[in-house]
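What follows is a single chain, given as structure tokens, in the form predicted on its own.
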Amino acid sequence: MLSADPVRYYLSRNKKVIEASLRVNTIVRGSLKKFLDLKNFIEINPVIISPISDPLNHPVKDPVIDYYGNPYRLTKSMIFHKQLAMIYFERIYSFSPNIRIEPLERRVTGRHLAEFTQLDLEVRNARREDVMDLAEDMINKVVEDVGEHVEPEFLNPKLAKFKKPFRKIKFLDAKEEYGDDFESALSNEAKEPFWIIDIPLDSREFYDKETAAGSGILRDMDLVYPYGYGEAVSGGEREYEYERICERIRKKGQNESEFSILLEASKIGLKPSAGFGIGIERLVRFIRGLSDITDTTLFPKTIGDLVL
């Protein structure tokens, strides 16, 4: 039953839960920025409102807003402004509030919102495998600095740094052993976060780049959390040449005209970069031990709800 009275659901919540994640959440937010910083990223202004972003490759709602006579989106995600900022920077980040009104079927997953807030990095002429590398560091560093503190009874009792390299699963692979839900069957068996690399196209965004010309196969990766948690992290390599990314919007049955901003910077000269994004309440949820991921904020916006 969709929630009518925004205020009561508010006061209704419980205080100790939400105060133990926010306390984790401010950890989480300056363990990621102090990782980063240390390595010379440089933190960008997130982006709201644009006549561009992210298409996705699962059906959301894309509200559009009047922004002086002309269509805006609501951020789904910066996966375009990071590249455009690569023309100026070699690494950046960026703390990216993200809207994705997502079908109503999607409230009983426990990891869903409406509203939530993605770590964005970008780098520039990277590899997939450079900033896979980078990702693992930065979680383990995450559950270094979250476990020096906060209470162990605050914690997912499975939470420990993680033995590098992640596992490497192929999507194809994965899928042929366990059908088309096999995210969640690996999650659910796994003790420690892995990843799903060669990613097709069919599953993803026009956006990233092929492993070869003409495969299919991107060379995209996301991390999955074990223990049932679900995905972490996604990301991978982007295609930067005119060409490509005309090619690829047509193979997609896109419109070219809808991402005419992209396809006039790759004309003047993109970069070719890698880069990824990762939930903030998400990591928290999985830090916490959380089934629920309204838990993990003080105003979440929970599918379908009438909420604060």
Second form
Amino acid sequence: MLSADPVRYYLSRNKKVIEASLRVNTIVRGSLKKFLDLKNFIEINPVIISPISDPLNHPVKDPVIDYYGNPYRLTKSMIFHKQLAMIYFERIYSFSPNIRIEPLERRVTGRHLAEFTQLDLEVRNARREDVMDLAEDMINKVVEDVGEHVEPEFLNPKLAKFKKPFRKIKFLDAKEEYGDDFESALSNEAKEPFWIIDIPLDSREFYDKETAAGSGILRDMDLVYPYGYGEAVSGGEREYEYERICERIRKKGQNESEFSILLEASKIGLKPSAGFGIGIERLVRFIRGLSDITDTTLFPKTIGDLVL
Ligand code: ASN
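Starting from the form predicted on its own shown above, please give the structure in the form predicted in complex with asparagine.
To see the whole picture, the full complex is given below, headed by that same chain.
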């Protein structure tokens, strides 16, 4: 529904639906925080504006603001700040507000908001498999906590503690079997969350690590929810060496000068790491069993609409 009248849209919101979502949201965030705090993660405050942000792999407008005469970007993800945080800390996370001015065709997916919160985490010297294992435990813990604190009428009836390890499917195998929209096809038929791994270089940003230089396949992964709920998590191991980052930026046809801050830091010494981000509103949508992500939050920034 396109809203051109922000106040009328706001006043037409369904209190009961949103209240249940916000309760779930509170429990989900508390559960995630406690889970990570008990594993000695340090919470860092979210970065809202910075000279550098995630270029992403699909066309998303870059909102730039004038910061004392310098162009600063609104955060699309905290990926580079996570890599920089690894200089000081071994395990970090942040509940990070992200702004992504998505293409208009994404307004009907039920899964996209132009403003959302991502729990973004990173672990120094970790391998992809370490953080995948962490994500599986984390999701199961959230499901358990929500089940203890929320009445079943407000929850997805399909919610269950999922069997570990989650299934892993290679990106190219999935694409060969199901075609370009393999993620939706697999998500629709799945009854448990599953991983898409080994995503090729042209389908991902430059910062995820290549399995071996020139292989074209990355040490990365997406977690996909079952029952058609789509992508949950996106992450991987990272490129951290100056030459490798330069090569990957060039291969992407991107401009090294745009990432000079990251390159400068990598010359001094970034650390090897792996991590991921999980969208909070999408997690709430899955846990609540909602078709429309708009119903997860009080002030949804629906794509292309005039909203508060
Ligand atoms: N948070 C993701 C990651 O850690 C990046 C993203 O959101 N684009 O890889």
